[in-house]
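The chain that follows stands alone, in the form predicted on its own, written as structure tokens.
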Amino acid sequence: MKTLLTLLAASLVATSAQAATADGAQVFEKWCAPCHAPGIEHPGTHALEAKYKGVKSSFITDWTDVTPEYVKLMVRTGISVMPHFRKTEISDAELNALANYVIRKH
């Protein structure tokens, strides 16, 4: 028993150790890229150059109005067709890293 708790407790500061260094462009790829990477046949990028009409970028991390805060409400709740992410696929450090990634200033 107390081997498995010595094993629980090394891969649960792994976990944690990993979540700390997120990296926002990692977790962009892997769950935002094959909706909002740029060009139409991508259906997030498509459906946002229908709405805005070249007023405003189609691609989301050109976006320099928009708040951490906004993308992670995105991100938890969905938005259209959007799915929603639970903490289970994207953690909230790696939702953190996301969130500054999308919206860093160019």
Given for the second form:
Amino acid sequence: MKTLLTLLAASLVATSAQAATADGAQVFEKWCAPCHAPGIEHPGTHALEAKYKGVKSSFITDWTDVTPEYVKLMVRTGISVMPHFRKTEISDAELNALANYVIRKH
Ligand code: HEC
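Please give the corresponding structure for the form predicted in complex with heme C (HEC), as opposed to the form predicted on its own shown earlier.
Below, the chain from earlier opens the complete complex, with every other chain and molecule after it.
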């Protein structure tokens, strides 16, 4: 039993250490880039090209007019055909890192 608890404690520590060092670029690559990488073959980039008609970039990481809170809201609620993402997919720590990555050009 003691061994089990030690193992459990060790894995909890490992999990929180991982969350604390969440890498926004990696989260973006995994969850967002399939739809939001540059190029209209990506459905998110394509949709934003049509939506903003060149008024602003269709590549969300070029945007300088949105806050991290806005990015988090989009990720948690989804918009139009973009799905929302659960905490089991993107944790709060990963979402913070992701939002800061997306708005990094500010
Ligand atoms: C399955 C494809 C898909 C995935 C995966 C996806 N998106 Fe989207 N996203 C879209 C589409 C399509 C739109 C345009 C929706 C519309 O027409 O308003 C969009 C729009 C957005 C917008 C802009 C909304 C606006 O017009 O102001 C943001 C910000 C955004 N996505 C962030 C993200 C982030 C961050 C991720 C990764 C967690 C992500 N998206 C993952 C498809 C996707």
